[in-house]
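Only one chain is given next, in structure tokens, and it is the form predicted on its own.
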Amino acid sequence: MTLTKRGSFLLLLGTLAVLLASCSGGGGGGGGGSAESAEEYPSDTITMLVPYTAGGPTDLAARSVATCFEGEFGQTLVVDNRPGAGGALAMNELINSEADGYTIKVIAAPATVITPYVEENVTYTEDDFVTIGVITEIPSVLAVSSASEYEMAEEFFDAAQANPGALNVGVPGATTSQSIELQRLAEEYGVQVTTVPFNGNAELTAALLGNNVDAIFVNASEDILDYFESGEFRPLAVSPAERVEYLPDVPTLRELGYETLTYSTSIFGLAAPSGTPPEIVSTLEDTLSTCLEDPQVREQLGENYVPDEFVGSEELRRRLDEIVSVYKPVVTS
């Protein structure tokens, strides 16, 4: 071979080095492939996924830091409603999907890691996804209607206490925090209550505006919060550990004496795969925090629910291993 034939030979080897190195690197088909460093992603479309219809407070949430994902990132993303099983369709799906941070999923705890242990054919665990870090909090309030008899928590509970089973309480749902909430109150308290479960705040509310349930309780979600204000409904007690600011003059249910309940705060954050890249989890928890400091994200959301301070992927999962360990007993006994 000639010195001239050998040079061409090398550029003909040098090109198709480059021309397979383009191939197997970009983005496509809805990921970023496993080659793509941090620094890459993301270079095409992701996927939110939704375990509830639209419309809901998880849907809410999405896509309230959607559009704001999609500016920073400059990429697309596309939010996909998949409810079905307690949202277990929605977590198969993404612990199903590539592990590269194109498919990400809003979860709603408690009922994202409580789910397992009340649905059948659920094999999924809460080891099967990253967090990534919160998006809101939303308490619970126990509330009666403003013509009930009780003004005060103390009143409803001794009532409650002398008279086991004898007062009517709806919740949003058989397996929700409030339900749960509920039966520890009996088992480790002794005061029962009789839980009516509903299908979401609309059948809540006029439940007790009829007066077919003596209390509720559920999310302080604005809906509620308007019936405060409207003087339509009293706000008896509220689940948070510490007071809300925006129902300042409520006493929490541990200044009440029921010291443990205080898991009954529906927490929407999102997660992604497990093996998902850290440094993709990491620029999506960063990502997620920017957007949480936008006027117009925090107006969405509602200023009352963003949390004063980020919650991020490790205290997430601090309080997701904390609730399973905690409920975990009641809904498997």
The other form holds:
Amino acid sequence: MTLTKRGSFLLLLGTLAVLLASCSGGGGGGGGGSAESAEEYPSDTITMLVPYTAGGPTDLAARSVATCFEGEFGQTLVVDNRPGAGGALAMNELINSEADGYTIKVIAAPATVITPYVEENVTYTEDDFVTIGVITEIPSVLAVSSASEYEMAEEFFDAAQANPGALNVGVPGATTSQSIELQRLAEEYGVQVTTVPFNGNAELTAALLGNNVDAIFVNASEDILDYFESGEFRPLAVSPAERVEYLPDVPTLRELGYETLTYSTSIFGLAAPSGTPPEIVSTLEDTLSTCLEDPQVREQLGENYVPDEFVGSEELRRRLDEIVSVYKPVVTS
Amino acid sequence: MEVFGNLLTGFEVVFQPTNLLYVFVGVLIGTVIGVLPGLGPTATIALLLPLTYTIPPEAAIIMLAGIYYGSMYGGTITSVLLQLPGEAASVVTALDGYQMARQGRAGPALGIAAIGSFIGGTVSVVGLTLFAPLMASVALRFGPPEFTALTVLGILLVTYLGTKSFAKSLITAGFGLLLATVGQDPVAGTARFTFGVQDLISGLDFIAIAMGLFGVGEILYNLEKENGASMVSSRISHIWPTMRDWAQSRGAILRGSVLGFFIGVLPGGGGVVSSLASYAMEKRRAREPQRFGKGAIEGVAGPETANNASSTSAFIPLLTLGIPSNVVLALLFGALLLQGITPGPQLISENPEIFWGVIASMYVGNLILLILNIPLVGVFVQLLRVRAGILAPIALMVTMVGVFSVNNNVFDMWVVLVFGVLGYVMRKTGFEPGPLVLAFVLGAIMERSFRQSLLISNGDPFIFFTRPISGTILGLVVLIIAISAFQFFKRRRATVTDELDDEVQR
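Show the other one: the form predicted in complex with the partner chain, since we just had the form predicted on its own.
Full complex below, order starting with the chain above.
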């Protein structure tokens, strides 16, 4: 008796849930029919939210992935640019959309996981989305102008240690990984430089070219690599745990004795709202993996920055958790 | 010569058929909106800004620049025929131009204005070609302290020059600076003055503010005014000036070209200030100053030349330093940012197609304008028959759709509406929105570079005075304040604008 009762209660609950889901699906007017099974996915237009303005480097990267997805899925992919609030506006849009795989978002770590701890009005958490995989990762590089007296990283850090705060290091923004990493350099190793935030790479490189700062700590993106190529800038150290293949002679911060400073890498990836069926997440994961092998996509994204081995959903989640555990105490203190 | 090689690169950009079309479209739109009273270049560029990011950056900037200097031509037409300046820089042309029209000499007035504009624009673009690369090469010496000093000078000049009331301009500029502080702190990264609204964390959108104040504000304000096409009575004939006209205005055109070029480089200098300065200069130099205000052709030729020259040279600080020197250039600054391009010292090396493309486009644009204006004046005058009641709703629609398309954010549409109403109220009460918008743009640069400077100097404020360039600029700031204070006490009269206003009244 009790069993049947409980059974019918569950059935009722189930029906209600389906009804509610289909209602909100219709009302939301979002992606596609939510009641369909994961096997049919995708059968409708997919929206890809990009937390940057159209035309910027991240937007272009997202668009080349989107084009490949269209080919793989045979469905239209709409890139929806929602810049603002350190990516929080786009994230809110993602969280409020149906968890059916028809709305996905480009995420940018560390910003995506750090913003809620920096801005009290940003209320989402890292549990509100599920990760799909990494698109590109761009490490950071510490660089000086070629006229600088510092030939090697050791000389630079020795000078910083001898004269706390005397060396000025430009970073591309106030809450970037580079800025946080320099704060950790001071807190954990007692090496104090003055961090000067600029607005993006263009301003930052102008400041170094004009000798207004002693060094810059910046994403090793193509524009910066060009300055190394031309000999105007000299790389002193890179941020990842291992050396990068396109700057083979440049030591890592870890090699230089700063064991824990390995997180200043900008990771761009894809995410979906939490609650998205696991089968759909894994379909998206597989498709991303396939797309990242496409030579044309790799070229558009920058061969240097696409991980040699695909970084999938679980591994990306693990990395984000690690970033949160290391950076949260720094930004909230 | 390296310059010519580079300029050739620019012409290669311009002579691509689509870009040539954009130059043409730009100067044509510029002339048309110059004719339509009220709808000036600022409002038009603000309205068109979101549409430009679907086209390549060089095409966008070429077209928007064309609108700017094109409107300098168009604004003359209504000034002369109706004593109704189509845009601010032509206010002073109404003095003698309208008198000439009343004496049946509207043709020569418009002719000499078009020729003067062409010469002024061309002289200035030659100056731009030679001077801008030089400026770009020293631009890297401009660090945070220099940018701080430049923005202070810019805001000071914008509030001081070319406005009717210094006090009111100062208030609006102050308000602009305050608005610039909304959003993330540039150094600490925490949000300020957002009142819990997430959409404000990255600050107010400049484009939304500009479209509201200039676009919607202008539209609302114009709905109140009567349009006067019926006032155009006489047919315009004899556009070509006589030998005597030419002899009288030759000097004025040459002086206007040079004067306009130099004033345009100054922050706040483009447009109206240069035309006022040229008028004052011609009147002072004239053998019979009493002819001024009664139809003196040099009173048309000088200012019209100067405003074109200045609107061209005003591109120098934007293209080389990334500092917009007036509101229109602030909008162009926004247009480039929208395209993912940061105007600054590296523009010339990283985006030569934009740097040289826009310069080369001005040679072509000025020629097109000369060809358009001389035979087609009569056609443009007919535009005055377009009723504001038809124009306004269309413009408003374009505005709202346009601003949404920039960030796909409904919040920005509310910003436009709020600032639209504010812009209307400001105009009704004699506050000009120009200083507000420029202070908003420069304020963000000022705050960031001020704080960067203090970080670099470890908190020592003397960094602003001991570095030669920033020290000189700040010295200039002090000098301007001292001179104006001295003049104020001496004459108890505010600005040149006031005097000229009185003359318009008479």
